[in-house]
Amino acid sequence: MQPPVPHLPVPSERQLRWHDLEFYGFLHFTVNTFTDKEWGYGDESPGVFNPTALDARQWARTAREAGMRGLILTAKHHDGFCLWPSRYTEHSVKNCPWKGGNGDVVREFVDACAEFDLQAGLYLSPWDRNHAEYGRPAYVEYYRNQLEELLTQYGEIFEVWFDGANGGDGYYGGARETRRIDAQTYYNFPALWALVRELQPNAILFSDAGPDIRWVGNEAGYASATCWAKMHPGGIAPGKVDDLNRLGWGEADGTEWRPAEVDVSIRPGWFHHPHEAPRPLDELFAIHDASIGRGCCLLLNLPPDRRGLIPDDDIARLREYRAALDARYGHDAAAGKPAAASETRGDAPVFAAANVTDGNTDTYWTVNDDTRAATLTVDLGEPTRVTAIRLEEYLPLGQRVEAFSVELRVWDQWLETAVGTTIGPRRLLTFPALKTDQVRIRIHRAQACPTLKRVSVYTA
């Protein structure tokens, strides 16, 4: 029996790779962090930049004990200050006390990337508040230029952070003015993303609106309850109340796959500022829950202090997280458990409703291409307290889903305990915990005959 043909748009190799990253870190990190600003102004002497015990080591361990599986480093941000010895400026480290001017942020994070088994991304600014001719096309060759430095000079880069925030007013060199740029041409994005896919072809493109993965339109941590990982290329322009929220939605018959990455800091900025606190347990699990479990992939900020160290306060915050993490959604009770469907594919037990509990991502189960709704049925064995559900399609085949409901088992009576309209790269719905000896999932609506690799059951 044949697979289904694929519903169109699908992912490709890399955004597959992206979606079971699933949980990655940023590092915010710059003059700012000595300045105590959000948006340095470009007028920053090198000389503030000067952490007394700068240790990627402890950002990497940090992130690693957390369960993320990567970090972004912000290279450069929108002040022109450069981590790394950029041969094309005077503003970076190689002009700042830190090391007598010999050091590297970008080498040393990368290196303890690599030490702690993460996969190490980079941010670099397109906007340059420091730079004389930012605005004029002088500046578009220095970018490029400082772009092919990071993405030859440092090993793989396993994504590429474009900032959507462009011209306004700055220091420009001493100029000391305002300038405006026409984002979407100016700095001729589709060559960089070029150089990108030349230089590091496994990279994946981050910007507002794509190439390869989309910003969810909000700083807040949450995805929107319907989340496609599809879009029409072209037309978004953030800062649009419905530019934003289709972001956030995606678009149902989107004709590219641009799924949304969902980027919050743990505390209230982005740079770290000694009067701000990390986020409460409570909020981070909200995060959690409404990004990861909407489908995206949780790009969750832990700001360096100007000792160049994740704070005390911030880790205790990770492991307590961690560890409630683990005990919420460490157990899963469908594991290897028997399950049953309405349909499978031509009977075939290549498709069979089994494949849901089997832990191989290769595996899935379907229907015959005509049946748009179906139901599959897991048996627990025995009455289990459950709190939460795990959904997720088989992205190689595209996203189907449009509408959906889970069912358990409660005293021979069957009891709708959640709702939803997309599943994606993956649901997550929790609810107050109930003793059930079988679950099911309804398939209300699929835009094609739906797929399901995973059905997790988990216990608190």
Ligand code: FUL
Contents of the next structure:
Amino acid sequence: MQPPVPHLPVPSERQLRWHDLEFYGFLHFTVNTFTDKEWGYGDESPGVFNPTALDARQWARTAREAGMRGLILTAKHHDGFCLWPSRYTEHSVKNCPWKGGNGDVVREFVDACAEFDLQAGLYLSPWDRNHAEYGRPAYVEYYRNQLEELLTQYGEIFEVWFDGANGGDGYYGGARETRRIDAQTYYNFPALWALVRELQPNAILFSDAGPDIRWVGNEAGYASATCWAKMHPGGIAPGKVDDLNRLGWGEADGTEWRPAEVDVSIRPGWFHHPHEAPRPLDELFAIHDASIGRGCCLLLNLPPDRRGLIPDDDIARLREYRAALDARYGHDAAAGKPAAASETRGDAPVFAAANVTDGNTDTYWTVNDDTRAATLTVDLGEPTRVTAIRLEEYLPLGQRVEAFSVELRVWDQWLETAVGTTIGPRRLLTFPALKTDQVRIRIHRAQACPTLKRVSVYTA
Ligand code: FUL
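Output the structure of the form predicted together with the ligand; the preceding block shows the form predicted alone.
Now the full complex is given, and it begins with the chain already shown.
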């Protein structure tokens, strides 16, 4: 029996690996940390950058303990200050007091990531409020040169983060004026992307509109409850509400595989400000369920302070968060349990319902080509207090499911306890606890015969 033909678009190998990361961290750190700003103007003296106890290993250890799989560092933010000794500018760590101008934050960062088995990614702001040539062709050349430095001198980079904030007022080498650019054409992004592909073929490219992953359209930590991993190609106009909505929802008939990354800070600001505090645990939990739980990856920002360390309060909050996540989602009551379906493709064991509980994410349940609605039941074997469920489609065959519900068996009835639209990479649904021995997934509608690779059931 042949597997279903892929329902296009399908993810690349690179995107498939990215989906598995689920959770990684952002580090916003630069002169702003010392000037108490969110956006530096570009006239900051490198002299202000003077962390007293910078320890990239502390960043990596914190991320690791929180369950993150990678970290992305702001090698250069909008103010233009470079955390590595770039040969193309003096506006960098070369001219700061930290380590007598001989330090390299990017180097310490990638080394720490390697030690703690984290993937390392970099943010290089296209907008540069320090550079005299910003807005003219010479700056684009400068940007390209810097990208090349970062992608050739620091080992494997898993993600390159192209920020969407573009142009405005700034120092610009002393001009102190407003410079507008056309973000769609000025940077020649296709050529920059080609450079990344050439130098780091495994790296994921993030920008508002992709090409590998898209922005989710807000910085609140929320994906839409309907969230397709697909989009139509084309640009995103900054601030245009229709476009932001499109980023949050994705597009059911999208022709490109372009899943959303949810970026949000553990604190109100992206950079550390002494008067701010980390978010409460319940907010972090809501962010988890609205990002990872809706099929996106979560990029959670942890801003180092003026010492160059992630503050104790943030570490304590992350520990609480990890412990609470493990308690709630650490044990899958469906693992290894029998499952049955209304239909199995060609009655072939290779596509059987039991594939969703076998712990192997290379196997999946599916049905015959013409089927669009079907049910799958997991038998928990004994009455179990069920509080949440996680579903995953088999992505190499594309995203298919459009509408589903979750039913729990009580008194021989099936009570509908949750309804949903998209599943995609994963869908987490929590609901009022109920004791049941059978959980049924009812797929109501799909774009092509549905697939599921895993069903997990949580009881805490
Ligand atoms: C935005 C930037 O303007 C913010 O400062 C921050 O870096 C955020 C992640 O992206 O576009």
